[in-house]
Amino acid sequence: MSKTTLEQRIRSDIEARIRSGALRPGDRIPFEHELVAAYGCARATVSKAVEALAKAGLVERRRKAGTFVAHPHVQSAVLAVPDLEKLIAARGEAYRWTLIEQCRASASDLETGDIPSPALRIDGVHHADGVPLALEMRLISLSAVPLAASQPFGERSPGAWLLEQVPWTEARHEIGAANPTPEEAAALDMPTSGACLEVRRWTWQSGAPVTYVRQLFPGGRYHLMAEFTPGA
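Can you show the single chain from that sequence in the form predicted alone?
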């Protein structure tokens, strides 16, 4: 049997276990050395098979931890301001927010987000079923939302809180690709060579800036979508 055929067999065997539910999202697939022993093949053959599964979006490789069955992509509408907590909960997955830092925004923060002083800066990570979904850096104008200054964001994300507190009237999205810094990759449990989807968003209330947020998603974990008709 050729290496190419064996590579396809390894991929097909693992894919079949994922499709059947024998391997569920978050489950670790066998380590490469285990697959080498099971199939009696070269390490390179196994690596190619696993890489093909990763490119197909079926598995995710995590640094020093192994390869795991990927969670289905979380989707949100491009023209909406999404509540990631509700999106994840609606999929039947456990949502968790981890606060990294909460402090007064610096002058460089304000310049980056085009938010007036004084402002609050909140950094944290959104998780779905224990897997990092998005790294977030948010600025909140304390002129528009003075209550934010005394709000602890240790357990609840600022985005979910803001959607309940301040109805927005205008919003702008900027969406692009980005490579994570080593610190960002570590927070997202992904390789530094991986691609990310970067979403930057500003919201206003009657012309007054409310918040700026930068969210970084590992490319295989989040999709933006839009539905529209001709002329819309």
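Given the form predicted alone above, what does the protein look like in the form predicted in complex with the DNA?
One chain, no partners, no other molecules: that is all that follows.
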């Protein structure tokens, strides 16, 4: 017996033919009315199945012409950017946040973060089992989050607090590698010659800047993972 829906079956049938190479990029897949005949179902059902493949980028639909296997262009992948506190806890390690500095953001800070004045600047370190995992430099727009001004970030990291205050934001990430400055290297307990993973994130809510954060991870202690399974 099967617990899968008919729509899923149609979809995975076609997907398997693409993944196996039986259908190659540029090939036309059966018309909707042909699939309707083949599976003996309503057109809405096959339409939903094929539409899902199209949204996943596996096929391309063209009016009057039909539906074709797409040419894979850029590899895209879903990147998980977890909250560090939860990530460390999930790994079974002890989490600790230490505040370095909490002050008004300077003009040059605001420029790099593209955050309007007034804004708060918070520097600190995330530790896993006592080892520095990430150095964080964050700006928070006080016009978007006024409560941040009176919030003490000595005990709790601003990321988790912000998530509660300002849910469902849009964000942009830039991921690169950089060497730490002497001060950063000291905070991370690493040499300045060591490589760091640098993640910078700009966050908006309804188009208004909320926060900017730059996180520096010592090379060997952390890596990001991304899965790419279109159609999953």
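These numbers come from a predicted model, not from an experiment. Between two forms, the rigid core is defined as the largest C-alpha subset superposing within 1.5 Å. Residue numbers count along the first chain shown, from 1.
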Displaced residue check between these two forms: residue 17, CA, 2 Å or over, core reference: yes
Displaced residue check between these two forms: residue 65, CA, 2 Å or over, core reference: yes
